[in-house]
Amino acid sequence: MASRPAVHLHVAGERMDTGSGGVHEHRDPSTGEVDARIPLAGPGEVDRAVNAADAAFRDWKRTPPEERRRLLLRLADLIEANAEEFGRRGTMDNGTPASVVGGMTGSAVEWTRYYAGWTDKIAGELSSSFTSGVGELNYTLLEPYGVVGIIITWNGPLISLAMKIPPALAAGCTVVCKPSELTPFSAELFMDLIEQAGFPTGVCSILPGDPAAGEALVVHPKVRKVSFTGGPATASKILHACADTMKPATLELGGKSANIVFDDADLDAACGLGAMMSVGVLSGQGCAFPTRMLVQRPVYEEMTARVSVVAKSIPVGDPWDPAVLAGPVVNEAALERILGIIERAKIDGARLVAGGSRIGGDLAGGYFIEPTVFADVDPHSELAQNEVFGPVLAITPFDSDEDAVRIANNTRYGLSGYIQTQSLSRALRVAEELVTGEVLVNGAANLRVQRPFGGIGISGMGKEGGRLGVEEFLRVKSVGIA
């Protein structure tokens, strides 16, 4: 425990040792030891931080756009500078593999550089003028709703901070953050970068809870707007407390994004990409990742046994080893949950054709499951409709175009979509058709700032990145004079 970093709550500029939510045991997923007791916040320290926040709106909204935009900039540098070190947190947290963890850092500062770039070019329209022909001057103005109750997951602690907190702040919005217990010490990192960039006192608190503070955050008469990142579960209740005052959410959600490879598409790039955003990054722990690859008939058994064969490569293993490319599941109730999908998957029909156990040997202590590849997936079964969130790839093949897009929309789910093919026709064509929040083509990267990223159906409402994700934060007021 000496090794890692000591967890607070961070409360209007106050750092808190112990919280009135009690203590939460993390646990290292390479492992299953205790590491570390984090601190958990109650109704009480969320309510100060919210009051705090509510407090520090009134100037913050009337702070000038090139000084919300410097210290977001001088935050930028600061996540920057200390990129090996939430690489050491990012390991530390969930298990993610240091290899991986670096590009995530990066895109952090991508996402707060690009943010504080809006802070000066937030304006509303002029829609009528006295001469247009109705007698009046009218136009609207963009405000930032106040203060922002922001829940984040545990599978990307570091750009899930970034992806919301730097637009909020941008919009001119305080920000009250509860992160998961599970991954509490990049954001830790990340408050002690806001208060050494300079933010004022309660514009930004981040205090680590359980449920209990999540929702004294949700319904707090003051949080005027809740931005989520998890489960459609969660977001359903949140949905529910928002419900007797109307208070708007922004929610991200989970997929079963469908990555479809017709016959004309690179096939050795289609083949890595399908494989190592499956069930090789993050150990399959992402909302938007393909984790549902339909083939067309002509290449499907070439497919099949390429990804195989890709899955059985990848090394999985202590995450602190550079050579280390997938990791472990972040706890064990995630391990075994994704154990049982797999076993009611072999039950269902379904073909396995790599991995599928979970690993022994030295790395029996930790939480570790092989590359998993089912092929001949039934587009109806529980592995082709539920999200696992876990090192499972489900395969499944098709005829033509409509038959791809057919299984693709066959899914409660609407968060991404991939499509691998050489015909831009074709792939102009059934972007348009597929009922997704995004589509990628050939490879086009997750979660680039300037394009918006969120779902719909029960991947949820609302968009992070680009122009709409600083407009998540502003609410439109109409002026007329007659």
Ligand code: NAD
The other form holds:
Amino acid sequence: MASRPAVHLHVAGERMDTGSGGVHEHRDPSTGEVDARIPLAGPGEVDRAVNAADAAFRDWKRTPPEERRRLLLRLADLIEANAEEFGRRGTMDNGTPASVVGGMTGSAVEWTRYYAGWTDKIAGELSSSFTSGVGELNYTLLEPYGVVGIIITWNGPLISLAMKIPPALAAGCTVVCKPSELTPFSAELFMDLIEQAGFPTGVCSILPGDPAAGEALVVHPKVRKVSFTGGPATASKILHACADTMKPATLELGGKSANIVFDDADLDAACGLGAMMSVGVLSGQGCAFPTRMLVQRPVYEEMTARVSVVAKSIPVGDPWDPAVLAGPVVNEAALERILGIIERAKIDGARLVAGGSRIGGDLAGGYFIEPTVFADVDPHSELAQNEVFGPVLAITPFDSDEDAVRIANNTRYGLSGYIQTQSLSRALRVAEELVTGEVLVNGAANLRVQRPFGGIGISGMGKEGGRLGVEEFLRVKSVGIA
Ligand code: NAD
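How about the form predicted in complex with nicotinamide-adenine-dinucleotide (NAD), since we already have the form predicted on its own?
Below is the entire complex, every chain and molecule, led by the chain shown above.
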């Protein structure tokens, strides 16, 4: 346990070693062994943090935009200066391989700098009607909500913080954040850096906690808005809890995103992206990953064979080994859940072309699953319809463009859509027809900060990224002057 950093509850500038929510035994997912005991917040600490954030809001919303920008730019510089340590913490948190975790730190720096730049560009709209005889001047004020309750999940602990906290602070809101108890180490360092950057006390508090702490945060009367990343079942509970007071919520949830590979696609690129982004990177634990590959019939067998070769070649293992690209899944519950889905997919008649088992040998103590690829997946089956959140890809053939769109849209989710084609007109047409919050063509990157991200259907509501990302933390007041 000595090798893990201490974790605290950060309540309005105070660091607490213990919390009334008890203790979470953090396990190293690559060994299954307990490696740290994490103090958890209970409703009492949540209440104190929210009251402090509410008190801090009065000054924070009046803080000149250039001062808010200076503090956020300072935070971005500190994240960048601590990139190596964030890399280590990412691996400690959830077993993200050292070889990939660095890129996520760079992304967190970009999100923080981008929203620093928005502090002095928040502006409403103006309309006048003097010439029409009505004789009114109308304008809108964009006002920060107040205290925002932020609840995030465990798969990208640093980037999830950076996608929510900087835009909230840029907008002039104050923040109480509950990270997942499964991944406390990155959040601890993030909070240290917020303090080092010089944000006023109470403007941001981060408290690890379990679902009960999340519930206490959501229902707190001084929390004016909730921003949540996690699963649809939890999101539904949060919406119900918000309903009594009509509290607004931004919800970033799961996905079952289709990756449509047309027969005119660059198959080398489509194969590398399709395999790595579904069963390699983060061991498939990404909300927006292309986990259903729909392949046009003429290239179907070739793509299936090539994707299975790539999947079998992905180095899985000790996440601290720089040659490893895929680590364990987050915990034993996830391991059992994913293995169950794999077994049921076999029974459902899908053709297993790569992986399909837990990894044993030296890795038997950890939660390692082989990169797994199923072909001939029935689009109505459990594997095609439900998010796995693990290294499992479902491949299904299609004939026409209409066929592809119909299968892609046959889901309750609507987070991302991927298109692989050399035809610009086909890409533009299909992009319009996909019922998703975003479409990525020919390898456009996930989570570019300039591009609003967020789903529809059971993938959620609201956006992160771009101007809309800061506007999630602002409410509109209209003023009319006769
Ligand atoms: P989860 O919904 O179980 O937990 C997410 C967070 O909510 C945790 O911090 C948890 O403690 C808290 N929580 C649980 N119950 C709560 C309640 N009743 N009230 C308030 N808070 C509560 O999700 P998970 O299983 O940890 O995460 C996986 C899910 O997250 C997947 O569906 C994945 O696709 C999704 N996800 C979405 C995005 C995105 O940006 N769209 C990003 C990453 C992960």
